[in-house]
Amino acid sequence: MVEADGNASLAIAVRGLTKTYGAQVILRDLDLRVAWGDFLTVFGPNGAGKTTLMKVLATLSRPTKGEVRVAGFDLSKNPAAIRRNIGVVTHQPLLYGDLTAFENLSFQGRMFGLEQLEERIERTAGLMGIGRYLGHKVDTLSHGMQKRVSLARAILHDPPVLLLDEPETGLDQEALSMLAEVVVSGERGRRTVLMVTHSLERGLALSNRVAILTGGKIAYQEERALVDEAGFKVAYSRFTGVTL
């Protein structure tokens, strides 16, 4: 399995990234630096670009201009690479519903070639509560374990990296509680997440960095001892015209 380039400087480094869709620019000239070790949420208003960041991140959108670094990799020229160092939570859980929990981790695993495969289902299963879930077919599970077993495949291979996209829809407090466990501590030590939310209070609490996107742009970035809720939500105002 390829591993984060050890040279590269910053998890996550983007410039000058603009995304359209036809006429319509959703990122524009976006700059981002994320460091090894960073717990980043971005919070933005709905249309503000937030889910388009992510994708281009995760490999599933190609921007239309810009630089885009992920684990060191280049994005232009070895996406490959960057998807084997990320793992990633959107919105749906997007398993293959007619196969068991336990078939879509083992799916996963065998695509990493990662090895001792069922052992370490089974530890991530146990690390999201899932174990007892494992043979159920995915299309049986209540929309909550679905997203308890999306989380453990993204996982499942020890990325450095994880691209989050609201990720806490649809879980539980039991899960949640697990969710802020297991997502900043990994075999190699601690990840890298970048996360998208509107959940103002669980992204104050999880992150160390917080960041406004609005307008196609990061408009404002600060470490999170820095700020308290309600600077943060005068700041928020302040960047996007929207009251928290």
Second form
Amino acid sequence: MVEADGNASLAIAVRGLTKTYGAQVILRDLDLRVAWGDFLTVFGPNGAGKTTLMKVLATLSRPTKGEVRVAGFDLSKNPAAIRRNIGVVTHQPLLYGDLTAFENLSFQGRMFGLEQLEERIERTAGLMGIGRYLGHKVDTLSHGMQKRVSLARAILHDPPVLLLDEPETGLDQEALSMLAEVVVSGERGRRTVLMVTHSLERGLALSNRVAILTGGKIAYQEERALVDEAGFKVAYSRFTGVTL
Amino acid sequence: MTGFWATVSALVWKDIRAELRTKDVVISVLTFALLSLVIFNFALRPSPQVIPIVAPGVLWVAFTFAGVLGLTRTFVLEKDRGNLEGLLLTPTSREAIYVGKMLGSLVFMLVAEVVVLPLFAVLFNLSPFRPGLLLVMLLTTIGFTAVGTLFSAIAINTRSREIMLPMLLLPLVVPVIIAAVVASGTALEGGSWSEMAKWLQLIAVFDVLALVFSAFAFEQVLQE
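Following the display of the form predicted on its own, present the structure of the form predicted together with its partner chain.
Below, the chain from earlier opens the complete complex, with every other chain and molecule after it.
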């Protein structure tokens, strides 16, 4: 699915990204590099710019300045190709409550032009443990089950890159395990994941790289294996002035 | 079916399917239109001589304000649950999203208009099922929903969206509504196609301009 229009040695490459809303600077000359197969968790206090960064990477918001490449595609030139290669999970389920889970997934599949859609839906639903609920209207499902459908929606087109904005909200322990195993493992190997979260425990458990975003910049980035929880808390406090 | 039209049809069917379950848009549009006709009928108590003069205006006042109500709902349902963001995350073209949403609104409005016509016929003692009137309704509703879908997408991001949509939309569609009133009057009086031609041409030109401009402007409206 990844048909890079240039250098695709990195799954996500951001250089000098600035995003402003009027006079307010949200992201400030931000640089970020995520290699293929990495699971990077970005932590940061409220207002640090985490959601704005995710929106820019997801093509929902235009950068004011800077270069952004996702899955090898230039955001300014080929945003549709980026959308084809990313799966996005946000706090909101992005589902139609009056439609069934199957209808929601079918609609998503048709918007992506997927073939053998029914098989694909059955397979993805099986992976996410929602097979029994496919015929249920989304509004009648529990919050946790809606979140699972939302995860299924995000991986239905088997994207190589996942953008997860606090995906753990509303998920039970079983679903969290799925997030770590099923969601991250695609049909064509391990997906690249960029996750923002407030859950230190979950973020450290899932990722192989961690970063701290504060004041609109990546202030800290490290291999997960090289930092323990206590050390990360010290770094977080030093860069953000907030104690975890 | 090509990618563009497959996307459009997926969007239209999604909206129709959801509407069949909730009936939110059609019921609110229908109720408003029917109430308008009844109130106008009782307020004006038109004599047989006056009916051909006032009836087309009453009909289009009902259609126009009921249509605004329906268009407001179109994007509220997408926006309130974050589904608009979900739509924008798909690789489909923004033009396809626009056409899909516009066609959905067009279907709902036309259904409501066709249901309203029999009551209009009874209240005003007219025979409205004339090809001329039906063509005026179709063409005018296309133009109305073409512009309305664009302005609905603009209004949805404002705080007072229910007020913003009519404020933006009505000044722009007034010329085409006036043309529709005159053409409808001619059709109801059994006028010929040639008598209606210049008004139908005006409405058709408005439709083409509205569709082309709105389809191009839609992406800019949706981009943050």
